[in-house]
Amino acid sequence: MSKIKVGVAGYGVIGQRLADGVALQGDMELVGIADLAPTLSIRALKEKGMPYDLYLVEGADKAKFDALNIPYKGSFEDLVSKVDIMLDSSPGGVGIKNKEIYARLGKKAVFQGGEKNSVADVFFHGYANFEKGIDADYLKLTSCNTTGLIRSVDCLDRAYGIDRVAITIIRRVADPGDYHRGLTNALQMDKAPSHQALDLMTIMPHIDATGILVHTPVTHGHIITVVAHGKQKITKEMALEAFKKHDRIRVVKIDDGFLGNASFFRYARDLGNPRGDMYEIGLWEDSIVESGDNIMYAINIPQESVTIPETMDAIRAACGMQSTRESGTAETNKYLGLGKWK
């Protein structure tokens, strides 16, 4: 079977991680990446020897690339014409314009969470609704918070059945290295319900969800607390058993040194993971508590990298590489090394 050919539009925070994720998949080929300007990410790519071919989107100033001796292979349409599917991680609002090119050239595409749901045929999550993405032309991923949240809720739902959840998101304000949010010393409330709760219900319509979001002046990861009500009584032991079986959930303890979001970032760096990335969410065993008929727990969301596995799942579904969630997610997990810590 020939490898599925993949292109990446936008080589920013998510795009560079998507490119790396595709490059790790033994049954996929990364044809190239596309961007507009010689950003720090593109300059770093050049300094690393240009491991990925670069294509320039419309409006790019070729002279700026030439001045820095950054080689490029051709235009954005040249890239799209060579692939089976595009991963679009362009800035919000650009993906919908790119879709016109994908449609004209007859190419499938997967869009990231920043685009409106209407851009795609399927609002997609690898574990919760893999089968709905099979052979679809246009898929859209959930946001980083929603991706990790659904992993944990879907895990309990498949094991025991969940009918409602209430969440609180303690949200990092910007990615590391971002300055556009300014320097703050305050927390900021969003109006309830949070979009993550609404998105969860879109993916998992059988669950009633609501949530509150609080912006915090930190950069290394979000923390979400979840209160879930099961169709049966779910004990701490039952929840822990299910979570430990999941290859994209890393169960940790505070006493082992996982004190908070920064602990995960430091641990990922100590593991030697590129950019300090973690594909899995962290779940504190110490946070799992029973409250009446509810089960409560807390998870850490590594916002820069958590959506990468589900995007690989999306390629597998859209291109018909696997026909079930079990086989599709298992292949992604194998190539990304998920679950190897167990």
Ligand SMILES: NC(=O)c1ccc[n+]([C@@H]2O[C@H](COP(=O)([O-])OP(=O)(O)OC[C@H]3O[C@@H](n4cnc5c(N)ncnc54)[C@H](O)[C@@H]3O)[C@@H](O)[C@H]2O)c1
Contents of the next structure:
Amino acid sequence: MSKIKVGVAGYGVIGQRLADGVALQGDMELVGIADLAPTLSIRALKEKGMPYDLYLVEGADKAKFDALNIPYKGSFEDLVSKVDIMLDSSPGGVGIKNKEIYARLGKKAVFQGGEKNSVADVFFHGYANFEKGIDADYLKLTSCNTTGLIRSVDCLDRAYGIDRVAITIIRRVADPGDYHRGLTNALQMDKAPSHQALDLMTIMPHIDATGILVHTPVTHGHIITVVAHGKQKITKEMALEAFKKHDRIRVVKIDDGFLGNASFFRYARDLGNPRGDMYEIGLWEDSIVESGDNIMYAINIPQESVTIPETMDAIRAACGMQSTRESGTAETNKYLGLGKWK
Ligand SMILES: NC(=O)c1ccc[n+]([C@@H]2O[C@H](COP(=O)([O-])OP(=O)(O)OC[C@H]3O[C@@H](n4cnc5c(N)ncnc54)[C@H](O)[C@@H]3O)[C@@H](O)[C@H]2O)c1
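Next, give the form predicted in complex with the named molecule, keeping in mind that what was shown is the form predicted on its own.
Below is the whole assembly, all chains and molecules, this chain first.
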């Protein structure tokens, strides 16, 4: 089978990582990336010697790119016409406009969490509903929190059966380097139930989910606590056994130095991962507790990179590269090196 050709629209926080993720997949080819402005990420790409070809979206000021000697290969439509599938990581709400171009040129696309669900035929998660995405034209990925949350709930659900979850999300308010949220020192409540709980039910309708979200003025990862009710009683040992088998869940201990969200970010940098990216969620062994019939645990969500593996799964499903969740997720994991710490 020839390599699947992929393009990325929007080379921001998510788009840079999607491009890197595609470049790592041995059975995909990254044709190029598209953006609107010579952002710092685009300037860094130029300084790195343009490892990815750049295309300019409509409205881009070419003179600004020329002034910085940033080479571009052509227009957005040039890029879209060369690919089998587009990964759209433009700002939330822009993807629906880009979709008109994808539809006109007959190309498939995967959108990120900031778009409305109605942008896509399938609201997708590689582990929970891979089969629904097979041969679909338009998929939308779950948001960062929902992606990590579903990984852990699906893990327990497939092992033991889950019928109810209640979550608390301690949400980082901005990404490292962001200024647009200002300089803050406060926590902010969202109205319950959080969208992540509702999204989980959309993808896993057999589970009753609800939850609360608190915004926190930090940048290095969200933490979610989950209270899950099993169809059978799930003990700490049973939960741990299932989590340890999962290739996108890194089980850690506080005593080993994983004190909180920043420890994961630092560890990813020590590993030499680009930008301190981490594809896996962290799960604290010491956080797993039983409460009556419920099992409770806490996970760390590296928001900038957690959706990359499931987006690769989405390409595999939409392009019919694999026909089961097991084979699709296994290929993605192989190329991204997931589970190698075990
Ligand atoms: N940042 C996160 O932690 C995170 C996590 C999961 C999902 N998401 C979702 O990913 C999507 C992208 O978010 P982000 O944080 O990467 O945004 P971002 O602002 O960092 O990047 C968006 C990029 O798109 C470019 N752009 C602007 N207009 C464009 C257009 N018309 N066509 C193509 N590109 C255009 C911008 O110049 C910018 O480089 C959103 O849907 C968001 O909700 C973000």
